[in-house]
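Taking the form predicted on its own, here's one chain by itself in structure tokens.
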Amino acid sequence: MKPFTLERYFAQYEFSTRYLLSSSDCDGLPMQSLLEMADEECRKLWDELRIGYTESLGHPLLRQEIASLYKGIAPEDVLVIVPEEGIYIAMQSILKRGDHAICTFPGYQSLYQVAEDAGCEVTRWMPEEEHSWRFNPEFLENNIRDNTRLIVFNFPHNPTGSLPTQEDYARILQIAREHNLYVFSDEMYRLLELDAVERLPSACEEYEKAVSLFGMSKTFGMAGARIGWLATRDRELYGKLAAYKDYTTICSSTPSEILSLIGLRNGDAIVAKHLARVRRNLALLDEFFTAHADLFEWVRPHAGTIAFPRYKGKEGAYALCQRLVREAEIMLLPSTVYDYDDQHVRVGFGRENLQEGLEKFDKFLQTNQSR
């Protein structure tokens, strides 16, 4: 396998750099603030739960709570996963080698590197950055193939915040029904959507061939519980799925699944609570990219918690996050991890230290003269 260079970034500096301000999640709930939040089932279940094994397709009460958030599709149509083990076996499961893919770019590297480690090509959707970053569904209709077999798909999206409207997202899935092909849709910001009228549905609502992927990470602030899912009506693509996952991590984290069940049954008002902090957090981006315009053009992103603002500096967006990092203790991710250019950094403001973070930024912005 390819590196995975996002990652390895990440693990660079992560843990050492005090201002995290390309962080894709919300803030971690305290374990304390969940437990409070539990109900009588959930605590019984806490208080008594043993360190065992739990069903490799997911505990069925977890299972449940996911389908409700779904529409016609049942707690047997979901497989609890952890998110990057769910894009793995879901590319394993569908794609042979030969195949053809095509996949929304740049974007998270494993939705479109596994398919290419695996023998396949893939054709590399590019969105339109002077249309708000538009993925266009006729680059769809342009791009398939006697071979294709698979379109994938990240709304709202990582790294540019786009989502596309009701009538493109329509049109994305007509095409792919059309052709019969699968799609593979990563739904991990899901919930996060600044207006709810721009809320899609899922794919795997509007798509017997579709498989979407959602989890506890980002939308619920719980990225250290390492539960995902997988929901999809293909029962034949499901069986695959649940067999391929017996060679990956067979179960789950008996704990972790406790706990989700407690996030998911209080998930309106934490997603509310995120949203209200990424509101926040975007009226302060406005104003340091308004202020900051001869250094950066800023797109402002319609879902989720990153943004994808073009650096106009002289010296690249690599070499003024290496700095950053050296000088100001901040870490943004470069567009480099993505093998798009040298000229984009990603923004994350799920966090509630933004404001501080931004307060340095400006500060190295205002001081320093090599840009």
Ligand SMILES: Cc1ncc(COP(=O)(O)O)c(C=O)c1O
The other form holds:
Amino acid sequence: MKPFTLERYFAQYEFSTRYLLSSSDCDGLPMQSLLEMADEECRKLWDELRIGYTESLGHPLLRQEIASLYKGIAPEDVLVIVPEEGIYIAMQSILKRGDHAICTFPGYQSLYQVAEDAGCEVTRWMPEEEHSWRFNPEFLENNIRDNTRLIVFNFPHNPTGSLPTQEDYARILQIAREHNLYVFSDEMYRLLELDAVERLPSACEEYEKAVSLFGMSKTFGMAGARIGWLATRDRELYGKLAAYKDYTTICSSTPSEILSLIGLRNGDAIVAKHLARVRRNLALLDEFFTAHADLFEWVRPHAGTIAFPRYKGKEGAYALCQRLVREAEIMLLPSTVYDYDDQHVRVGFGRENLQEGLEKFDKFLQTNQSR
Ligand SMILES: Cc1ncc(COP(=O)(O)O)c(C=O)c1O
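Since the structure above is the form predicted on its own, I would like to see how the form predicted in complex with this ligand looks, so please show that one next.
All chains and molecules follow, beginning with the one already shown.
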């Protein structure tokens, strides 16, 4: 398989660079404060836990808690997986060599790479930057072929923070239905909409051939638990997904399932805290990009923890990011890791120490001419 460029870039700098201005997750929850939130049942499960194998489909209480996040989804429709694993097994289960898929782009690489490496053709569905990174449903309509089998999208979108309107989203699902296509909906940044009114229904609630991916990593600040889930009402597809898991992880991590159960049962409080931080950080970014409007063009995101401002410096985004790492201990992701262009950077605003990093970035820009 082709290397995962973004993950390779993170591997190079994430644990050796001081200011991470590109992370997509909310700060990792401290174990102690999570355990303090546990209700009596969870506390008992945790205290008496045996680190043996668990049920392959996921702990029944966890699946029940997950199902309650959706309308019309039963615990039986939920398969607990690692988020990245969910993408892999869904692509392998839905697609075969020669199929065609349409996928939002730029994006998290596995959303299109697994299909490409399996011998499928993938059409890249690009957003319109000039319209707040809108993914125009018309593009979908115009690019469906006889062998199209799957539409892949990721809303709220990594890396632009784009979120379709309710009308566009309904149209997208309607197109999938009209053509009897499968839908893979990556909803890893769900519940982090700045205005709850803009929250979209989950694809698995709206369309019976859709599979939705969500998990603990971003919204709940529990990336290290490595717990996510697929939800679908398509029983045949569910069976294939579950069977595939026997060849990847078999079952999930026993402690992580209980920690995730605690996280979800306290989800409202955790998400409220994360959203407050996101709002505070976005205000800082508004200020920062206003002060540096000569260098950056800022499209304020509607949801999630990341955005994709345009860098206007002649040197390009990759050169800027390399200088930032070397000279200011700042990690920013250049759009080249998305195989996109060399004129955007990804900023992340789910972390507590963003202000510190931005101050450092500001000093860097004041003392270093853009090139
Ligand atoms: C859109 C999207 N989908 C899936 C994932 C994978 O999540 P995880 O790293 O928890 O496996 C990520 C992680 O960055 C992501 O941004």
